[in-house]
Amino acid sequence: MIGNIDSLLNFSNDLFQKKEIKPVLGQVAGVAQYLWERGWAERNAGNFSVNITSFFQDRELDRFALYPFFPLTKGYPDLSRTIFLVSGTGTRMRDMAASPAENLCLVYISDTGSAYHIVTGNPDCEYVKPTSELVTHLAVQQQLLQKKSPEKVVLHAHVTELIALTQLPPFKTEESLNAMLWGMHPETLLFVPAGAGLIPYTLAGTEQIATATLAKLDHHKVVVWEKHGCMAVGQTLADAFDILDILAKSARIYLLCKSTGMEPEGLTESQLAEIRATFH
């Protein structure tokens, strides 16, 4: 059912004014030019979803039933009736950082999980589709209500710097990747300690890379896609963006390092033993 289209407008008008929405637009806003800025985010790339169904009471939530629905490929129970901000498909970084309202839409997940109703702030369109990416967000996001993490927060970019280290042979497994990582700069240890999950090249957009990224997902905040970006999980976006930040730098200073034509020293196994044992 489709309810009248003058009450969808108003309540999607009230929607993108609602009090506490506006600070999470405005650290969209932030974060999207800081993607934009650092190359993060070419053309349409990177994605993200915020789980902001706190902000909502019931019967708020029994009014995104009348927006027309999309069926979903596969069901995700757990998320029903919760609601999220996505970012659109086929948006830019740098449009989304001017205007994050007309680039972005709503996602409330149906009573059964099986499908997705959408609700844009944008005037000129009838809806803003979320991004391709939406499968594995949903996984993701399931997972982690699943797990009653803290973690509300889903951002997919393309790090140039971690990008280009997965196409080099001595970083093509978890281990060797997170050592050097750790090893650049003392930061990488303190505030990614359990380092990222490696998954091996994989189509985005498909069930098989949502399916690899939970499992990663599940003991590690943040995952590296070879020889394509990442995804991190955080309590808020700029949490989220950070982990992807930190590890770009480490990434970056090894690289300079090379750049010499000399091989970086890294911090030795004392120095990292030292910083576990000190702050964790």
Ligand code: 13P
Contents of the next structure:
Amino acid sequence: MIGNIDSLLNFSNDLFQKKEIKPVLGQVAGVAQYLWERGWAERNAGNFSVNITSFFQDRELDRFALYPFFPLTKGYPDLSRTIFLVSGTGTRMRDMAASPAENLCLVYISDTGSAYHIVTGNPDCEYVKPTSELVTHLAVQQQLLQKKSPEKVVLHAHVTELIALTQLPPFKTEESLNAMLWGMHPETLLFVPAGAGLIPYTLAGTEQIATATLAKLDHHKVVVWEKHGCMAVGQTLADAFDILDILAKSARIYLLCKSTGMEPEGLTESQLAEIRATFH
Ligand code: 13P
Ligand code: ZN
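Could you drop in the structure for the form predicted in complex with 1,3-dihydroxyacetonephosphate? We only have the form predicted alone so far.
What follows is the whole complex; the chain from before opens it.
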């Protein structure tokens, strides 16, 4: 039974007021603002998903089935009855920073894992639809659950400095890209010891980019999508952002050195070995 529209609206308002969700909306606002200030979120660039299933009782989840229903082209059986905060497609991170609830939606995955329901936070707006990268987010979120990973967040942004590197012939391989990034700052190896996975140019929003990303995120916390951007996982949005920020720092140091007309030295093999031996 669908029940009356007022009770549905009250339910969706209550959801966004839920005590566990409110702090996450605060984190969304903070990270959206950083992405905008870094210049990594022009127009509608960037998106995220946060697994918030643990905030809900089983009986609460039943009510999501009353909301608009969209079939998925592929099933995600291990996501059955999970719920995510997902950025809205076409929304701006700078607007997200000011009013997160109006620029994201709750995506509830059906019992079979083959469809989703959406709930939006602003009853006056048309439904906010989830990001066009939803298939990649769901594939990665499913993999995190299958691996019982503590990570609950998937974050995509157009990290300018890393995109620039993927335009340069010396960095067309994962090995050369990571070797350079590790060499530019000691903390890059410390905090991103597995380096970044590199995905050759693939059309955004497709199953192909989802499959390639999934394979790389099996043993990396972050991937670089050639000529497009990055996707990172983290326990919180801030963790995922930090990974992007650290890699961007290394990339900036490299580009800054190159802008002098000289080649950066990089950390030596023995300096890198010392970091590995001391911290890993
Ligand atoms: P969405 O607005 O659909 O999230 O797309 C942004 C983006 O960066 C696509 O790669
Ligand atoms: Zn993008």
